[in-house]
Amino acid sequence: MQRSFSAPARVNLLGEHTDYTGGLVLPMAIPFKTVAAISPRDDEQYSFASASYTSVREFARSDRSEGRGDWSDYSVGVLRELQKLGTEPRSFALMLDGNVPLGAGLSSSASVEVASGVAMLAYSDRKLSMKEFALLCQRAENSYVHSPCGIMDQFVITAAKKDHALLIDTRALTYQHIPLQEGGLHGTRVIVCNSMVKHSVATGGYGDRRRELEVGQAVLLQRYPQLRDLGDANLQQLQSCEADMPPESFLRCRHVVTENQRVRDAVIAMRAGDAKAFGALMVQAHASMSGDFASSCEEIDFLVETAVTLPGCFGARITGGGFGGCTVNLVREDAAQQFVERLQEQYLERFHVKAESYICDAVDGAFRANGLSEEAE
């Protein structure tokens, strides 16, 4: 009998490139989703198919082959991690479908991993805690897809709560659900604008930036051995090491240190219901991503610079790994539709491309959406 399981996409409000150096992030799950339908087979085979691709991947249960560099690696990687834990699901066919925009920086890859993983867990009658499960999906992407992502995407897609953002301490893997409307950013909407410039974490500049960041972090930890990672560092400590690290490493590290502080300040603003202060932090974050982290592009910069001139917009910034993808915008609720129309008009006039825009609600993560317990039973 076929059973279906879903996982949302995510947008990150603040805290970019901090999740692999022990920092803070503030994402939310949004109502795009991946659906994984799993059904038994009567042979000794696993098969993986997708409504978005014509190819089907099929192999024997005993097969332990490496990834093949396509869409199927995200699901097969999760299977491999389950097998490492001693779970050997009986034969199955897994079919993927969904509406998460590909290459938009909204974490279509983690959505596939989480939906696939939830389906395989249920099919195998295996229980994992939310934290264990998110880490398993991250390992799948790191080890099998060979993409150097942090934990944020898999964690929020697993653990999010409707009408809340999720504050995650990515070192301790502790989290808090922060209300978006009740005492939070009441009377505002989160609007995602897709530049239509494709983004990929598995290739290109993301890996380069991460390596540059890690070089700088190593210098900092040598000078200050009491620090565990950049998540512990302050700006004064970093500045004292500037002469000892490559210039690009200093800039990447400065982004992370200042971004962690912006997340702390953003939570204070949310709890105070101060949309203006939150929006100002978004603008500062974009300047840091574009400048110190050098991970924006002409189209994204145009969207941000245009957005903040439009009525009702409190702030805007790039979201996701960078090098294309989407912006996230905080807009007064009664101005949301006009904001979308005017931003699309100006982007079309400048680049002759329609920038898709989505007015987003915060939705439940996969564990809640599929009725799973947060802790292993």
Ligand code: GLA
Given for the second form:
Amino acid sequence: MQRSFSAPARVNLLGEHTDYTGGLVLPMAIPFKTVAAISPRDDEQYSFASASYTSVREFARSDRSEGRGDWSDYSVGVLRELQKLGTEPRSFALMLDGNVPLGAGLSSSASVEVASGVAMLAYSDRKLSMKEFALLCQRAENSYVHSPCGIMDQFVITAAKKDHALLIDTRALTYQHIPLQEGGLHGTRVIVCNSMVKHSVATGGYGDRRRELEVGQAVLLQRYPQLRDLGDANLQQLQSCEADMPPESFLRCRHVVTENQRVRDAVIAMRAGDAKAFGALMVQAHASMSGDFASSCEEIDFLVETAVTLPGCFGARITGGGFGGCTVNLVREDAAQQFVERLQEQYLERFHVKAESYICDAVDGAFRANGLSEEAE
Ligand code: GLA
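Can you now output the form predicted in complex with the ligand? The one shown was the form predicted on its own.
Full complex below, order starting with the chain above.
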């Protein structure tokens, strides 16, 4: 019998590039989907297929070959990590389908990993806690796809809750669901706007920024051994090490230290009913991503600069790994439709490209959506 499991995509409201040095992030799951349909096979094979690609990947259950460098690695990587835990699923055919925009910075990769993983867990009757599961999916991406991502995407896509953002402490891996509508952001909508400039974590600038940041963190930790990571550091401590690190490392670290503070302030703003303050933090976060972290691009900067001039917009910023992809915008509910139209018009005029835009609700993560229990039994 075939069974289907789904995983959403995500947008990050605040806290960018903070998730691999022990910092804070504030993403939510959004209503795009990857669907993984799994069915038994009666031979000793696994097979992986996708509605978006013609190639099918098939191999023996005993096979442990490396990645192929294509779409199938995200699912096969998850299988490999399950096998490392001693789970050897019976033969299966896994079929992927979905509508998460690819290369848009909305975590199509993590969505595939999580959907595939949830399907394989249910199929093999294996229970993992949400935390263990999200870490497993991250390991799949790090060690099988060789993409140096942090934990944010896999975690939120697994653990999110409808109508809530998810505040994650990426060192402790503790989290809180923060209501989006009851408090401060009542009467607003989250709008994602796609620059259509392709982004990838596996290649390009993401890994460079991560290395630059880690060089700075190493200098800081040598000076202040009591700090566990950059997530513990304050601006004064960082500034006292400025002369000892390469200038770009100082700037990357400054982005992270100030960004962690912005996430703390944003949660206070949400709880206090202050969409204006939340929006102002988004704008500061964008300036920091574009300046100190040097990971924006002309198209994204244009979208942000235009958005903040439009009626009803509280704030806008780049979201995700950077170098393209999407912006996230916080807009008054009654101005949302007009905001999208006007932003698209101006983008079209400037770049001759239609910037797809999505007015997003916050949806359940894959554990809730598929009725899996939060804790391992
Ligand atoms: C990508 C990575 C995440 C995170 C963001 C930047 O989405 O997969 O782990 O680092 O970029 O915040």
